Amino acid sequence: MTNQPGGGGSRFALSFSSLSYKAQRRVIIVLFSLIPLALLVTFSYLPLYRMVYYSFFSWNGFSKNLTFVGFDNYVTIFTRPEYFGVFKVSLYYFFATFVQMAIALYFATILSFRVRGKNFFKGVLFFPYLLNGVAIAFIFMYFFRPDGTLDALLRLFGLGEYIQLWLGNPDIINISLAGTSVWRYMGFNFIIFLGVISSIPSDIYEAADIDGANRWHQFRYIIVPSIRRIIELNVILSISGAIAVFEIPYIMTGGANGSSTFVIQTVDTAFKFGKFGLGSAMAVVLLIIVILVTLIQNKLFKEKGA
């Protein structure tokens, strides 16, 4: 920032460098923020505004007739209990979140120490996150189908008696799907944890070594406190994600057999039943729920961290 931008030559740069340092800084800050802000407004706030706007209308998505209905859509949502029943499904993903974070933290910690084939394993662990959600859904369809990959694996290990209808059994389907979700998003948590852990200065470990701390002590008293912030952030993201889970169940089952989530219901309402106003209202409700959960969580963490 303190360097002269442009480095002279053109007339613009000359006149620019004649500005005071403060003024230069301001111009640069504004110019640099302009593009991301424009993107943010265009793709986040404008659609958000329209979504809230539509939530007060009865509209089938493309007809020119929009009828203003006030809060009717919201009343509908809150007077139909079946809309909220699906949040039970979110609980599966919520618990899966902790499994996911634990695995991610475990691998991140191990791979932050000196291990053979470190980069290879990093790649392997992060790879699922790079895959397209649709591809993953298809992979797991074959994985879970009767006589599919999972059943074959179990038989290979002589565990054939444990074979289930992984997606057909309504008691298991959400666990299977949440498992798929863990497989997919664990890499993301992992790479973030790995990044923070590697930012811990190595002399701290050395000092701990000299003091006779073992790996577990190092993890408990050095790593965890140093990355606490990031764990919190990951928890917030994961929980919001659990409430708004959509992609994997939608592609794999379309919300059938008791795997429907609130977002799937929203999409069905808007696209299958042509109620865009009601769908928008549901999306707004979801948004408010996520904000509330985030605020509550923040409050809890603040008290603990004090």
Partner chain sequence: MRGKKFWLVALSLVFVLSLLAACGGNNNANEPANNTGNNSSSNGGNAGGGGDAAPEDISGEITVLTQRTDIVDSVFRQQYVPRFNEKYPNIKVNFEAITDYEGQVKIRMNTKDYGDVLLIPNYVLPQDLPDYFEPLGTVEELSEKYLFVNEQQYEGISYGIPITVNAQGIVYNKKVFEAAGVTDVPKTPEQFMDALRAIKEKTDAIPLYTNYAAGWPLDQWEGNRTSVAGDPKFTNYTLVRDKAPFSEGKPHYVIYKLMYDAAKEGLIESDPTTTDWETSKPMIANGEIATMVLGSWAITQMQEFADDPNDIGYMPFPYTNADGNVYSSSGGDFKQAINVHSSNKEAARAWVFWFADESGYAVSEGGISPLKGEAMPETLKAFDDLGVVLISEEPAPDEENGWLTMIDQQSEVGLFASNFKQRIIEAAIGNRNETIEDIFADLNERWGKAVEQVTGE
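Could you present the same protein in the form predicted on its own, rather than the form predicted in complex with its partner chain shown above?
Partners and other molecules omitted; one chain follows.
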């Protein structure tokens, strides 16, 4: 007795066709979900589980010996200011997000009306977001360096007395870095606001014009209520980003002069100082804070919208 080619496939096709429509649908859904679920578990949930697991150990990341320390790593984070105290740096980026969103909303509103050269200005405002973060960091390193572009501009306008060590003075370094972050990410908020404002039907503006509403009235009573959900989304994304800021301060200063953020401190703890368990605990704390902030914001906005 010999097996005919394709016999297994034919038997599967026959058995599959004998199933009910509901059963076939379930089988197809399961089969199509297997690969995405496998990728999700492999690259998201499994690393997350290992991160939480390592956070309860003292480990240098290389040794085969792991020492169980329970919650000691978490106690260290909340009792030693050099670890948890760096969160105050995030406040600069937190307040900068509101400046960033205000500027983005202002330009999105202006360019949603008939303005000459609006497409050019859209490109100019969105362009920084397209640039690589490393390139932007290097651009602003030259911008803020002593006798750099900013110092030259201040001297040009007779403001040389205000020249500072923009990246060397601990009192202003985080303002300089937060300003760089605003320039980097403002285009993202701008393009989202512009897209939503542009979707507002033009007959609403025409009716407002007939009723004598000026631009401010249109902004307050038409645009803002129409984009409230998008503003909420941008607030959530911006605040989460402010808590987890890393790229710009790490490249521009390496966390020096009081510019170290919690993420930079986490990376240094794990990979520079060889405290992988403590670094994992810091990453877990950061994850919990971001989740809590998101849940609180969702709760507040939901209650306000109810």
